[in-house]
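In structure tokens, one chain follows: the form predicted alone.
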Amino acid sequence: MILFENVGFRYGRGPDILQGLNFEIPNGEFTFITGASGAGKSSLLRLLYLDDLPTAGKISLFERDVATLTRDEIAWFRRRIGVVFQDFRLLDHLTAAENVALPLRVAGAREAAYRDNVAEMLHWVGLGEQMNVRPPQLSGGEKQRVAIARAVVASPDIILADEPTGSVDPEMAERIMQLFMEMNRLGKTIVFATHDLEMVNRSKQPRIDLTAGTINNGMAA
């Protein structure tokens, strides 16, 4: 379960980016994080991925207070979390397939054991013909789909997605949404940040709505 207890966050002595966040996301739930640009969606996801620690309150992941984790424990926790970043974070010197395979390689899997899974993920996101292409030769939408395939290929317990359908056409957006829904049906916890309220309303999944770093009353899961 993901648990936020009066969580706040700011950079240094700057203004609060997040403040007073209280919510829980049960294991296996699909939850949307909504809000306008600058509302704090990406900052909330960075806290969940342990890129940053809260400056106030407490965050619990896998029944542990994240502030008590050692460096080695943080690395292990991150292997249980898949992330789709807005800036993709792909390695330009690796092919699309090699980028997707990174979580499996880090976990110590042999190439023979994961080669088919990597190919299957790239076919699912419509990039089966570009497995050997490097990121500089891919469009923004294609890079985003590589990032999505990388996030889910190792079947992590939690999948965080920061606007994963923002750079693709409606048909591909629906296909990507179905991939996340399928992962959720397999028991994965999905936290999906988006400003696409039409998609959110259509899905009928729980929603946490942010305004200026706080949760709108009545919009918490």
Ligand SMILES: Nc1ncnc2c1ncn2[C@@H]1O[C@H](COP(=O)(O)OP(=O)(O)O)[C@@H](O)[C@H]1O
Second form
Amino acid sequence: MILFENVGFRYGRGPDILQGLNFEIPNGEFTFITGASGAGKSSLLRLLYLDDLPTAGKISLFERDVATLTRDEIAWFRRRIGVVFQDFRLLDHLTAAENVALPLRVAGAREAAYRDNVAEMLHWVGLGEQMNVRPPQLSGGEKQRVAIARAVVASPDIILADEPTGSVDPEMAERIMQLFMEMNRLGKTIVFATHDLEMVNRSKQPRIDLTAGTINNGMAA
Ligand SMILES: Nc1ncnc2c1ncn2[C@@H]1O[C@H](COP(=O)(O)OP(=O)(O)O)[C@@H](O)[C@H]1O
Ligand SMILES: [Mg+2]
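Starting from the form predicted alone above, please write out the structure of the form predicted together with the named molecule.
The complete assembly is shown below, putting the previous chain first.
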């Protein structure tokens, strides 16, 4: 469960970027974070990924106050969280399969143990044929799906996605959306940031709507 209590955030000594955020995302829920560009969606995801601590209020993750976590605990928590970054963050000198395998390698797994799992993930996102291709040779939608496969390969409990349909055509956006719905059906908690209101309105998932760093309409279902 993700719990925000009066959470505020700012970068360094800058202005408040997020203010007075109160919400709860139960385990296994699919929640959109909506809002215009600059509203604070990516900053909110940074807090969830433990890239930064809130500068006010309290965030509880897996029943813990994130401000009390040790460095080792943060590393352990991060292994339970998969992230799809807005700019993919794929390594260009590695193949699609090697990119997807990274979280498993970092966790100390051996290639023989994860090879099938990586191949299965790439088939699942429709890239079975492109396993040995490097990111510079992939389209935007293909890179996006490599990033999605990498985010889920280690079977995290929570998946964070920052505008994962932002750089693809509507057909691919729909396909990517279906992948996230499928992960959610498998029990993953999904936090999906997007400014694509049309897509959000087509779905029945709850949303947290940000306007200039504050919640607009609470958790309208
Ligand atoms: N690293 C940073 N340092 C300082 N300000 C930042 C940084 N990242 C984002 N901001 C500011 O925080 C605000 C919210 O940005 P962001 O969280 O990226 O919004 P969104 O993802 O909704 O577009 C913006 O005013 C942006 O300029
Ligand atoms: Mg953003």
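Treat the numbers as computed from the prediction; the structure is a model and nothing was measured. Residue numbers count along the first chain shown, from 1. Under this definition, the rigid core comprises the largest set of C-alpha atoms superposing within 1.5 Å between the forms.
Would you tell me if I74 moves between the two forms by 2 Å or more at its C-alpha, with the rigid core held superposed? False for I74: its C-alpha shift is below 2 Å.
Is it true that F85 shifts between the two forms by 2 Å or more at the Cα, once the core is aligned? No: F85 shifts by under 2 Å between the two forms.
Large Cα move at L122 between the two forms, threshold 2 Å, rigid core: Superposed on the core, L122 moves its C-alpha 2 Å or more between the two forms.
By how many angstrom is the CA atom of E142 displaced between the two forms after fitting on the core? That residue's C-alpha is offset by 3.1 Å.
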